[in-house]
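Only one chain is included here, represented as structure tokens and corresponding to the form predicted on its own.
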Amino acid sequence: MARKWQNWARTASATPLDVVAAVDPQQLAAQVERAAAAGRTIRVIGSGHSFTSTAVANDIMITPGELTRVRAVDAEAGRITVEAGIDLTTLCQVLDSHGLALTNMGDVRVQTLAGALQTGTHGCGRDTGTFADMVVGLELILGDGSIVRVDANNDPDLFNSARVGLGAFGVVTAITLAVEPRFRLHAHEFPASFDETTASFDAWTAAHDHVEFYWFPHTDKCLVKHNDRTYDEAQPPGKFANWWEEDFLSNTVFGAMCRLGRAAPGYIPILNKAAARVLSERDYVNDSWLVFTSPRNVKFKEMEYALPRSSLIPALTRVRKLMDDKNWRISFPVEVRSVPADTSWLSPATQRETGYLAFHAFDRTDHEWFVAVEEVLREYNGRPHWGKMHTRSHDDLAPAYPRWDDAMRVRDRVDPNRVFANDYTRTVLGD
């Protein structure tokens, strides 16, 4: 019987036709095997926290199922293999008991590991690149139903496609990352002028290991947020602290102004402007994934680009003159980060380096603007993060991509017959 999924923020939905727990690779073979020979499609689902199409599977869909074990874990050699479908939580957990951690992250740890690969996830770091920098190797099930191990040596070409590969080069059954003795972070936040943190950001990212900051539309408030390595005993923030900064007043209040906000939204500005002058200074250590990753309890929907990361705060500007001009209501901050290049070729970051620019609506509300915001980062050669909302298509994404031709040359040989294809590979990568 067919069954209705939908993704965390509501913006997409599938009826497969069929849904197949995975158990293990061998059984995913066979199940590419006769979806070919049948002239079918599979998408494989994780958390469904992209907020494109990516997952939407209406023919047969694959769901994480068995398919999250932990391999093997090399701590002398700092490698760890796992199972396409364990979660970031998970895989965080493990990690650490073994003394052992990711060299960087997103801010979102629900995500299965291979949805976060697959779709270009990032975070932010001086030196420290994205989740696809970190992938030494890569187990797949291609088109035709084989089983191949790739990596840097072995075919190169698809390693250097799969890596950020959309689903569209195979099914990812397993992964190998490069991980580092555990560490903590030592998180200095703090609220700042608009001026002040554009001003200062170049300065600030190159003299501490993470920075980001988010930008408080209609206010002169950015809320700043340093992160640096440290092996200090931890100093967590209190359970209260942390309560109120995550929980309460990051989460429940936030959703209160919100909805209220949604309600009426001429009251926005004057909401903003509250929320900015609330925001508070902060020091604490913690152990690097539970700094790395927030709570995300309010839904949203959010659209993010990646620029040259000169371009990044000259974008900034512009947009934040084009929500004045337009006297648009945005009750969500536009949240601002940067990492060094890296070498997938279809990853956001590929061959530059690159900023980050995310903007969020409120669950249910007006997200049009998105569309003149992308115009003006379009005319920066910004290319749009995969699992977030766009309106881009293959032909002119393909320019903004150095290998383009050559990923799409590794597609055709991996999947001539499209079996990992849907709408939105069509849209984004071409038939």
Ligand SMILES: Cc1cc2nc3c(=O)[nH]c(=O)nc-3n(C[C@H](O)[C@H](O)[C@H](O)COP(=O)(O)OP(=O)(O)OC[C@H]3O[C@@H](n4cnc5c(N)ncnc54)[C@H](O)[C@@H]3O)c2cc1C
Second form
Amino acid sequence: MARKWQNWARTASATPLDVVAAVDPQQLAAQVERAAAAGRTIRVIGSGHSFTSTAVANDIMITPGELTRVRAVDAEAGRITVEAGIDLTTLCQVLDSHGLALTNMGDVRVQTLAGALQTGTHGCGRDTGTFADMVVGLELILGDGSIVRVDANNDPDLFNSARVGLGAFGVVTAITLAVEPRFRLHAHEFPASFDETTASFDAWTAAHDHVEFYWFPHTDKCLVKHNDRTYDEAQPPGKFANWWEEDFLSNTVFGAMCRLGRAAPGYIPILNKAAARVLSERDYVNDSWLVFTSPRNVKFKEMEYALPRSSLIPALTRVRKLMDDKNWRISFPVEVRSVPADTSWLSPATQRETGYLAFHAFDRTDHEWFVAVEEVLREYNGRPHWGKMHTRSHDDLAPAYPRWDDAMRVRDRVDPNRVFANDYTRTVLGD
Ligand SMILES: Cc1cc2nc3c(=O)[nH]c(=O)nc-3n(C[C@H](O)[C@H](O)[C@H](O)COP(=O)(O)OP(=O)(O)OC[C@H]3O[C@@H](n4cnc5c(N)ncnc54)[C@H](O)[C@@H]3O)c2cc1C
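I've shown you the form predicted on its own. Could you give me the structure of the form predicted in complex with the named molecule?
Every chain and every other molecule in the complex is listed next, the one we just looked at coming first.
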């Protein structure tokens, strides 16, 4: 019987004809071979945390199943090889137990490793970049069912295409990451005005390992976060200090405010001002993966754009004016981050130092305004996050990616019959 699948944000759904739990690469290779011979399509899902329909599988859906094993850990060399469906929390725990850690992470750790990679997931960092940047080897099943292993020396074109590959360059079965000795982060969070934050962002990002900020629409207030590497003793946030992450941003208080704003949008500016007023400064030290990530239990929809780093603040300033001019009611803070350039051909951060602007709309509220914001970001040669909502298609995306044509040639080579296609890949990569 057909089983309906829905993503975390309830913005994409599928009714696959067959659902197959992954067991091992050999079983999946046979599955791909059979699908290809029958002219069917096959997609692997992760944890469904993409907001776009990138994971949608209406024919054969592969779930991570048992493809979550740790294959090898070499603490001395700083390498771990894991199967693709491992979730990031488990991965961090395994690394920690070997005295190791991921160099950088995004905001949450519920995604599968392959899923996070395939859409270009990132956090923020002065010297450390996206997830794809940590990958040194991939094992993949290609469109003919063959299993290959690629890295920077062995089929580098496929390696550069498939690290951020939207699931269109093969089924990723295993990933080798360059990792480093376990470290802690000293987090310093503080409120600041929009003008101070935007004027200081360049200096802060030069001075600290990881810098991000949240700007509260309808207010002049930001919450700034600086994270710096340390080997000091852990000093986790105290009960009250934890309020922002545990209650406000993630859970009850913010959820209640958003529901109030949804019922009475006219109150959103007042609610945002009240929220911004209670922001407070806090310092804490904890294991890196516990500082990088936090729970996000309030449902939302999201659009995020990768911009040339030098355009980040000008673009944000323009969007702020647009929001004021249009008098939209926006309850969620805008998240601002930056990373160094990376080398994956389809990564939104490819070949340019990148600043990210992320816009959120509370669950079941209007997000039509994303489109008008997107128009501004396109003027800055913005590239959409593949896992977050956008309206772009392959003809206008191609010029934004210097190695687009090379990546498409690789796609034709490894999946000529488009066994790995879905509507999303047809829209953004072409038929
Ligand atoms: C609350 C929340 C917070 C987030 N925070 C961040 C953040 O801080 N930074 C950021 O950049 N993004 C963030 N995201 C976006 C998220 O990291 C990405 O959308 C990511 O791709 C989701 O991973 P997943 O495991 O859920 O994969 P899915 O969304 O299920 O799938 C993503 C893609 O990977 C493909 N795929 C999965 N497994 C395989 C495989 N084995 N082989 C080939 N293809 C595969 C799927 O087909 C699909 O194309 C956030 C999302 C949410 C909901």
